[in-house]
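As a starting point, one isolated chain is supplied in structure tokens, in the form predicted alone.
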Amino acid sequence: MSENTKILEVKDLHVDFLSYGAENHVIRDANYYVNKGEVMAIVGESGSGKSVLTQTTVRLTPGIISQGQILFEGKDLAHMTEKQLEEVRGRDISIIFQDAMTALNPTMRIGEQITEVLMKHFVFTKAEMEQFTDELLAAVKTQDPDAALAAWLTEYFRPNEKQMALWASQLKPLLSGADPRSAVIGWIKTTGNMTKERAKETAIDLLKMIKISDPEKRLRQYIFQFSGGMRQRIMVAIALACRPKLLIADEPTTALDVTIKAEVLNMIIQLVRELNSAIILITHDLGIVASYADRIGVMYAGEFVETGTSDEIFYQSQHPYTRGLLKSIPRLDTDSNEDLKAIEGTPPNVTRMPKGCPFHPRCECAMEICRQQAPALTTLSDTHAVRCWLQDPRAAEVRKKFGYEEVQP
């Protein structure tokens, strides 16, 4: 579970796309956050804006951020330069893209694609080595030396558990030596700096971790020599290479069979827990959400219509769209001959958004106000919020008719 320390906070985000000279409001008033060590799931139908929202986090879409903030560890990504973003992408925030065939480079060997990200982010300049060293020396004077050293190694070098113990044992004597600054800078040059050999070893370890057989041979191959499921696992390996603080997993198990799907997801979640980092899980599979997510955001037509903990969404859902999604899940306790209940209609086109609530043309509970005016966000608890006119006190009779229990804001 999370530490309730926000690593990412998105405030009042609006994203527009230009089409034939017109501005289309693809993301509207998005507000959400992700805590360290937390799994935040974003669910909704295709076209609801899930991928656009999360990829805009690291500015990978052509959309224009017309309003809002994207705060990652307190720094606003929405106003960073491209050079500043390059330092964050891949290292602090990684993405597992949905379509590995288009995300991977067909002209590069798999090994080169994995080691490339390691060489980019863990080969340091002289000025960076001096900066890192000065920060460590200042930290050990004012904090617990062991804790300061571990935090420093995690921040800049991202070692695994075995490397952490080894490197800490190497650095401790240097810090108490006659010239600790020169000694630590020397350690970074010889050990902390990434080399091609260590990058290759790390790539092999990653392939082993995601259950790719004969990893030494696979590093020399191209993506056309892999099956769809293996390509998707390669995407996972690249995203996890730098042990990021935030992982955005956009349908990460799309091409995997059922037996491998759970294995890969467990591996991703385990690493997230180990690093005390966070994950945004985008998926259509509500079974996955129930098993792994701490909190859930339900998106429709470019906005969050309901957010809450996993229990709140599954057992106390208050939006008709959320309930419709839940009713479409196959259940073991229902008759196998019974048809699943689908949500009638289709999501709206962003170029022709309906007036009022975007969901009202498909909503069985729609009232006249729903057709005229968009609902405001109603806060039901510290973790639960919903955007629906059913929460208005004047809708009590409609709520009762459709079986919505009374919830006090």
The other form holds:
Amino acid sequence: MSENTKILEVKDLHVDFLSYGAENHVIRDANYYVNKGEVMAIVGESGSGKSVLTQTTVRLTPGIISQGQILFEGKDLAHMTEKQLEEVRGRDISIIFQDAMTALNPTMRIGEQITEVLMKHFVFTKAEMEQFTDELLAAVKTQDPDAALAAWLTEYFRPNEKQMALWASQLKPLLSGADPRSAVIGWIKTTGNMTKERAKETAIDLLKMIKISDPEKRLRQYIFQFSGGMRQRIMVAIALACRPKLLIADEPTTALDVTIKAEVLNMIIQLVRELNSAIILITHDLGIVASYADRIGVMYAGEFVETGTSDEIFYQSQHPYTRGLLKSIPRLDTDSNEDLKAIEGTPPNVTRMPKGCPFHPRCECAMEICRQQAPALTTLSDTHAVRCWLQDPRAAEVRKKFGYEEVQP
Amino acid sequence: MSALPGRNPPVPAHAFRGYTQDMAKYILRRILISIFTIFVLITVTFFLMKMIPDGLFSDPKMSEEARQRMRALYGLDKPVIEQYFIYIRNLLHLDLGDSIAYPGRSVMTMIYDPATGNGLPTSMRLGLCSLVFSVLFGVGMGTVAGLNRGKIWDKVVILIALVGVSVPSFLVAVTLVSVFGNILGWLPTTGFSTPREMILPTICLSLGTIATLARLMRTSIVELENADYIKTARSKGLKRRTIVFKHQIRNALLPVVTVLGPLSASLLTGTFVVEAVFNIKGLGGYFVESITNRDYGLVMGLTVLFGTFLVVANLLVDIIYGFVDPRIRLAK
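Cool, the form predicted alone is there; where's the form predicted together with its partner chain?
Let us now look at the entire complex, which starts with that chain.
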């Protein structure tokens, strides 16, 4: 898999919500992308729009997309029909929600909740089988047959490593046989198509993968019979059941006991890396993303105020809000008697947005211009961008006063 | 365990039972509680009835001697405690005593008359028909309304529910009789034995219950529309229909199941008006008469009967609830 190919790219996204007849611009001009196989973190306080933004990415919110594109593998999710979206959700992009206790059905057995997503996405109609077969036959003619076969299997059947080897060896002779079309269709019918038994086996494998013992018995249990950490791991298993290309982890460890936070997060990252998938990690805690994230987007009041690589955000941050978040992380090397610095105040309500830069009422470097006009995005490097008036050449003095050294290109 | 003496801490034997026994244990516990409830009900009703002055024998025209004879005949001359034990003993033999207002008839034959088949079986049939009808239509209408909130079907259901709750059943009954029975002549207006005869009484009796259930189900469905696990189901790419049938309706039914016990009791005891309008020979008439006649034997008998029915209905609801909601069944 080639590096730095964008699997998801959100361009100039504006999302509005209707409440009490008024239109609220909840997400304004959001731009972000996720590369294949990378960990992208979105951080910000509660109410900064992280969850709304990512859930709107797969169109799970009732928000109205007034402008912009959501490109997933080149296809625009913003203009897909509900039926097309169903094919993407759960199969290509899946979500881990914050609290598994409420995010899983209390009256449905765990096993059923895992297998239903497999049965949804890997049971095919006759027309689909024919279409897949024709695509395969066309691909092996023009490309390297082995690579084409592997890509085809991954796209439609999401095999694990063992299945991949087995199925490729079954299919190869069929392709060079007398009637490859009906032979491949026959293979899909007998082997590729998901059955209840195979779905159950997959569910058992998933429970083993998330280290839950006695999986066969556990599959027949309900969510309230599991401990907090196990619940969240089951949520992970369900999200990864179809081996998605992108996982959105929406504060996956916030509801957990502090002693198992790291364990669950480590498990998520490790499993996603094994699948070679990308992950969007949403959190309000910059501390936990430090060790995992390749790139970080900092959100405030429905906008990205700063985006950059992990290093750029941690060592060269240019936005006063990002700096405020960084100062609020407890560190081992600081004097333990020193108070942690919190950012004064609370994020603005979306119905009463301040004029100008939304952060200016809480910003220690706020200038007159910040009260009057919202800043534009300034690009500092290929990966680093910031939305702040301090970047304006005329603000050099204030920038120096507060210690925002210029970033050398 | 004897292989490791002293190793295992003493653990009661039931700690080793399997999960499958949980439901049986749950049901057994509920049955024992129900029996106790019925016993308390009988006792309280008995002593309450004893506190009311006995009307029939306080007629000033009756001689003192005749009054004593009557009291002895009904066993009322004995101490109250003794009467109580006699009543309980008779009750265990399914003997509910004699009616005072209808001399010579026992309460048991009034509740069920084997000669004519009138009484409880008829009321029961009417109640059950209405219960099934109400659940099907109430839950169905509520679901349709909840899933189409704010649209035309929602408004239709809300209107029907409002009418069902606010219009008294005698008005509905008389209107239905005159429209479908007399003007259109489609359906018979008396009796309750053939399926065609059963239609109008069932609708009359169910209307209020349908309204209650529809409103409850609608609220429940609407609340779940925003539930986290419904969003999870959507994030899995499941079809809307699958989500509604597999995830939403089952969970939305939980509050509905809770009210089924009291509702079915009210259907059985609320048959007076419908039985009167359609000339159905059930228990509804006795239920009202027995009070105005101060027919203590019959009041006691019917109270015990309906009380037991209510307790059993609630027991059934608890058991159904256990099946629908695993959290109840498996709670320690």
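Residue numbers count along the first chain shown, from 1. All of these numbers come straight from a predicted model, not from anything done at the bench. In this text, rigid core is short for the largest set of C-alphas that superpose within 1.5 Å between two forms.
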| property | result |
| --- | --- |
| Core-aligned C-alpha movement of Ser317 between these two forms reaching 2 Å | no |
